[in-house]
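In the form predicted alone, a lone chain appears below as structure tokens.
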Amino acid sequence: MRPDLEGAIGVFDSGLGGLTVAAALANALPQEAMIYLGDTARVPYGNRSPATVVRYARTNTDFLLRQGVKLVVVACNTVSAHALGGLAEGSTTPVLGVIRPGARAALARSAGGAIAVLGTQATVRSDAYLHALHELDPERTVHQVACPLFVPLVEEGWLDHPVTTLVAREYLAPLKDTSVDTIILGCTHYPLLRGVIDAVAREVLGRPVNLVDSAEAVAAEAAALLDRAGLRTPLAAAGAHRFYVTDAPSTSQRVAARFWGGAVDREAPLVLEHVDVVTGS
């Protein structure tokens, strides 16, 4: 069955970090309705096995498809690295990940220097960004850095804390004396640390660098994909959004507001609804 023009855009992530991608989509496509699913019951995915990530991703995708979405955006870098293939099997609904758009954006921003990828352990182990970058530019030097502590620091709200700066210095130290001119923020949490990462990168490398957030690149590709498929909702009133989580700890609303940010001008507040899609851990 062909996706419905009136359907929403479905977005999921392992937690609430994907709201940075959702916000970029809402800004780029204000007329589109959106359904967001944050799998807060099983976050983080970054230290899970590929088989487990695939299983989680399929349950999340199935939930969104049951809502009649016309596009699934996988906001999770770990899922994009391991589980894009076959997510919408049996459906004509397109699926868009964050890695290829991020790789294309990084190469467009780079002046020819090396590209660094900051990501979770699972994303780095997968070499997904490395492969995507080398498909486009086989000769480009790529440095991958696993930064597992960045996620809990963001969740804690330590966006400009001295401890965060110390951790960033430790992670970025191996980039010293490299030709890196562009850094991909390869996790949906990391854009909230843009200030710290930018300052530490300048300190380590001794020069400014480009920081690439995949969210804006994904939003642009989503718009182009909907246009090609004839699925763009005509510009009219702002689309309605629904936000679901698989578990709702007391901090969820505060953390969600941080990721959604003030970038999207909405009168209606962000309200998280609980839904049970968990079929095992």
The other form holds:
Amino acid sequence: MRPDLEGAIGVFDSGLGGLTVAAALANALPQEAMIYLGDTARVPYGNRSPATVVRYARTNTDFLLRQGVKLVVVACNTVSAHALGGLAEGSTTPVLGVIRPGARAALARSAGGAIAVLGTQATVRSDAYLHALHELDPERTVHQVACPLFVPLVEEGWLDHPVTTLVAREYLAPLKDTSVDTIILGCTHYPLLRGVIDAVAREVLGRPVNLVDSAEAVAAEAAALLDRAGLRTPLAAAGAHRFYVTDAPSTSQRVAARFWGGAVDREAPLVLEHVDVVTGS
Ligand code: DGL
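Starting from the form predicted alone, produce the coordinates for the form predicted in complex with D-glutamic acid (DGL).
Time for the whole complex; same chain goes first.
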């Protein structure tokens, strides 16, 4: 292990969407080293069975633990929904998911209206957001909407495309005449569609709504967790970052830059390296 990556924060996602979470972590914790793993060879997870998601999540987590990370951030809603509980078992390394921080952030932003959760099929089917929201506020009305076409639209770069607006109108139509005042972007790809989702939500509901991206909430929880555990790296220099993908890096490089766009050291190029999570080579 490179000395500048010792005790890094490990972050993984089914693909590149988790870079929105990695970027929020880099902004909130610039001194921390970070190892990112995008499982681009097996993406998407969002329409797979829970057992498959659990199996993939295990290999990704084990890979990061072998790198000696001090915290694992599951930057994927689908994995957080199905596999979070088992991932920390048998390890002293804390594992943080995106669902609870997202649910907490949504309730903090909401003025008491209903909460809408947009996510993959697997996330919506798991009811993980519904349970997390109801644990905090059992009376709250929650609407869940699976939006399976959003991920390929983002991967295609159609962030502001008329087709994306049409798709969003279709998905958000059931929210008409509800009391929704806050929408959770319950998939790591969706923050890139913030503009379209915001415009269509206003159109459908006839009023502005809060859009909650769990990335910032997760970064704040990661900082608090490191503080509580006495694991925070003192602010001396910017932490090193390393980015791994499980498929050929060349196919992902362009999309990765789009997701990472807002991070602190964006002038340093994001370079994807290939890794086999099973053999580590
Ligand atoms: N990253 C996944 C999530 O946040 C979406 C992409 C996928 O389907 O794998 O749920």
